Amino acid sequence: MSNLTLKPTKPWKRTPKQQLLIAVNLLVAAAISFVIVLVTPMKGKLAYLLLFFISTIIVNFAENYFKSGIAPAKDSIATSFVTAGLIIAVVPIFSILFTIFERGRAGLNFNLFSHDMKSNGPNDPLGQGGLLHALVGSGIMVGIALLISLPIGILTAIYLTEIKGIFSRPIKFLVQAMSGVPSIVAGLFILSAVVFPITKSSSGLMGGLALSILMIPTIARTSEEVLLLIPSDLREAGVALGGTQWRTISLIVVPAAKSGLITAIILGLARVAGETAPLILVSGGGDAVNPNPFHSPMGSLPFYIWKGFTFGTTESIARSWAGIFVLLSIIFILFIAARTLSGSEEKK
C-alpha cells in the first residue's frame, strides 16, 4: 500500500476564479457609480463612494441570486455591510498614521534620541536638541508604575478568580470603577494627597504614582480574564496531588497563564504610556535628562509633545509631531507584542 499524505484544506478560502469574479464585480460597480456621477447632479468624492457602495451591493446581490438563489444573495448584502464597516473603521486609522508620519518626519533626525532640550529653545533649528530626556523620563515613570501595579494587579486577579473571598464583589466593583476614572483625576489625587501635603515639589516618583492608579485596573482585569481561561482540571489535579491552594496557584495556575499575564502587563504599559494630564500636574516636565525620580522635575514624551504645541512655533510643532510619531511607534510595538503573545497562548 502506498502512503497517502493528506494536505490540510481551507474550504472557506476563495479560489482564483472566485477572486477574479469579485474583481469583476467591483469594476462593474465602479463603472456604474462613475456613470451615475457623470450624468446626474450628484458630484464629489462622497457621492461617488456612496454610489459605489450601493452599486456593489446590487451587483453582488444579482450575481449571487442568479447563480445560487435568494439565500446567498441575502448573505451578500450582509457581507457588503460588514466589509463597509471594516473599511470605515480602518481608513481613519491609516489616515491618522499617515498624517502623523507626514508631519513628524521633518523633526526626525539623529540628534532626536541622543540630546535633550536643556540648551535649546522652541525657535532653534530642528537639528538641535532632542527628546532623550523625555524618553528617559517616560521609561522611569512607567517603570515605577509597573513596579507598583504588577504585584497589586496580579494578586487582585488571583484573589478574584482563585480565593473568591467575601471582599470579591466590592473589589471587583472598585476595579471596574477605576477603569473608568479620567486620567486627570489620578493626577489630581496624587497632587492633593502627596505633592501638596508631603513632598511640596514635582518629581518622577509622583508621575509614576499617578500612572500606577491608571495601570492597576488594566492589569487586574486582563489578568482576571486570563486566569478564568485556565481549566479547572489543573486546579483539581494539584489539590489531588496533595498541594495546598497557594502552591497549586503559584506552581500550576500562574505558570499556565504566563503568556496571558505578560500580555496583561504589556497592555497596562500601553495604557499609560501616552497619558498626559496626570504628568502635567505632578511630574514637572524638565528639559534636561534626570535619572533621579526622587528629586526635581522629570520630562516625559506626553509632556514634551504638549509643551511643543504650547510654544506654537514652527520648529516646536514639528518636534511635537516627531514626538507623537515616536510615542505611537512605541505603543504600536507594545500592542503587537501583546497580540503575538496572546496568539501563541491560543495556539497552545
Contents of the next structure:
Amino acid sequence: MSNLTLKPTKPWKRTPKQQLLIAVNLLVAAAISFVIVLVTPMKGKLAYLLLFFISTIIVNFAENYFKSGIAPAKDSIATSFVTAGLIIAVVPIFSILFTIFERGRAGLNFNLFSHDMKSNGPNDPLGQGGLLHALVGSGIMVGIALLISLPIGILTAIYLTEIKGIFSRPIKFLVQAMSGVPSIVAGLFILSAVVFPITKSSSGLMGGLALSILMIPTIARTSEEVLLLIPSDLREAGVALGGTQWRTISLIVVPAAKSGLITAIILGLARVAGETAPLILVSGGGDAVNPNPFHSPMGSLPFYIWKGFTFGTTESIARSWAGIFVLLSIIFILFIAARTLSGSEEKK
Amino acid sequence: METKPITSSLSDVANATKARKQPGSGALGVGLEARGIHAWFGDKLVLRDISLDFWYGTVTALIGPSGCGKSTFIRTLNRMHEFIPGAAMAGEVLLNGQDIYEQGTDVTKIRLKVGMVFQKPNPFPSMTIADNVLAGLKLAQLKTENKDDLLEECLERAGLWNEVKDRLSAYGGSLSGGQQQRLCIARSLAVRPEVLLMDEPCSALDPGSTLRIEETIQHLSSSMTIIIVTHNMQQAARVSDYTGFFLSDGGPGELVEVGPTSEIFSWPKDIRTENYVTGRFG
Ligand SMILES: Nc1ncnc2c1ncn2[C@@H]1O[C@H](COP(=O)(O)OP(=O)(O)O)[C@@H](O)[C@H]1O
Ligand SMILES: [Mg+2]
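Okay, that was the form predicted on its own. Show me the form predicted in complex with the partner chain next.
Then the entire complex follows, led off by the chain already shown.
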C-alpha cells in the first residue's frame, strides 16, 4: 500500500521472452526435421520424431552455447533427454487410459451395477445383464483378504521395526520373498493346501485366502517403511513416561503413523483388486450374485473380464472392456485416496 | 588458595542467583544416588566409575565436552540406557535407598518416578496439547481425580498455561520450539516424578525460550530433584546448586569434580575443570 511502484516479481521464473525463445527453438527444430524428411529417403512418423528430437538437442545446444557458454549448453542436452524420457513414459500411460475409456464406453450403462448375468449370456445386447455379481464377489474376496492381511501385515511390520526380535532377519527375508511370489503360485498354494485336501470346492473364502497371500507382504513392507520413519525420540518419550513397550506402540507410534498405515492398506487393496489367476483357480466364477463366501463359486471383476474375452464375440468383448474400465476406476480411486492421505500428512 | 575467583563473571552469577543450599541442608528426602556407574556400548566402555548423589530439592548441572558420556550417564538414572541395543552397565542407582536395577524391579514404575526431558522437543504428533500433557496417565494407566485440574497445574508449573489455555485442543506441533519444550516438561510433570532428568533441554531453543525454561526449572526445584545436562556455562551457573564436570580423554568419560556450583566456577580443585569453565578448552 505504501509503495505502489513495487510489484511482486518472480525473478527465478522464465520471462515471456524466454518462453517464446523455447517455442521458437522447437519450431526451428520441427522445420529442420521436416526439411530432412523431404530431402532424404527417411520417411514415416518415427523418422519425424527421431529427427525432431535430434534437431531439438542441436538447436538448444547452439542457443545455450552462444548465450551462456559450454556448461549450460551441455546441461541442455541432459534436459532434452530427460524431457524425452518423460514423454516416452507418459504417452503409453495416457494411451492405455484413452483406449480403455474408448473401448469401455460402449458397454457402460447403469444396468452394470444393478444386474448380474444369471439370465443373460455374454452374447446378449449390451444393455442387458451387468457385473453386479462380479463387483460383489470382488468386494467380498478383497474384504476377506483385508481382514486377514491387515492384522498380520501390520503386526509383522511392528515386529520388524519395534520388537526387533531374533526372528527379524528371517521374517524380513520371508516377506521380501513373498512379495515376489507370482499370483498364480498363491492360487496354486491355496488350491493344493486347502481346496483339494479340505473343502474340495471353490468358494469366495478360498479366493480371499489366495489374495491375502499377495496382500500381506505389500501391507507389511509398506507399513515397515512407514514405521521406520517415526522418530525414535517419540518411542523413548513414551517409554520415559512409564509406558510399557506395547502401550507406547499402540498409543504413540501407531497413531503417529496412522495416515501412512492407511496408505499401506490402500496399496494392498489396489495390489490384489485386479488379480485374476488365483481367482480362476480357487474361487471359480459365477454368473449370479453370490453373497456367501463359504459356499459355491464366486464371481469377480477380473474373472468377468477374462471370461468375456475368452468368449470372443463383439458383445462379450465390449462387456470385458466395460469391466476393465470399472476395475481400473476403482484402483485409480484407491491410489488417489492413498496419495491424498499421505499428502495431507506431509503438510501437517 | 587464590583470593580471586578464576571466572569472576560466572561465579558472580552463581553466587548472586540464589542463596546456595549446603549439601544436605535442602534435602527433603533421600534422593537419588549413583554408585560406581560404568556404561558400555558393545565392547566400548564409555563411562567409568561415576558416583554422584543428588539431593531432593536441588538442581545439579552436569557439564563437560561433547561425547564425554553425560547423556549416557543420565540415561542410566531412569533405565533408558538399556533401550539401546548393545548397551550394558555396572553399578547401582539408588532411588530412596532402593536399587533401581535390582532384579524384579518394575522398570515402568522407575520411569514414572524419574522423568525425562529430551534435547529435541518431542511432543506426540497425533495428540492435542491437552492430550500430550496427560499422555503419561494413559501410557502408565494411572487414574486421576480431576484431569482438568492436573492439566492446568502441569502447564502452570511448566510456565506454559497462559500461552495455551485458549487452544488446548490444538496439536502440539503447532507450538513454537520453546513452547513445545515446555509442553514436554508439563508432560513429564503430569505423572508426578520425584526426579526430573533434562538432557540439554535448551540447546535447540532461542534465548527467550531458554530463559523461560530456566525460570521453570527454578520453580520446580523446590519440590523435586532436577538433573540438567547443559553446554551453557552461564545456564549451569544460573540454575544449579551443584555442578559435576565430566571429561573423557579419548577413553571412557569420568567425573572429574563435583561440588557446589559457586565453588566449581570460582575455585575448582582440578586444573582440568578450571580450563574448561574458563573456556581454555572444550
Ligand atoms: N547409541 C550409541 N551407540 C554407540 N555408542 C554411543 C551411542 N551413544 C553414545 N555413544 C558413545 O558414547 C560416548 C558418550 O556419548 P554421550 O553420552 O552421548 O555423550 P555426551 O552426552 O556427553 O555428549 C560417546 O563416545 C559416543 O560416541
Ligand atoms: Mg548428550
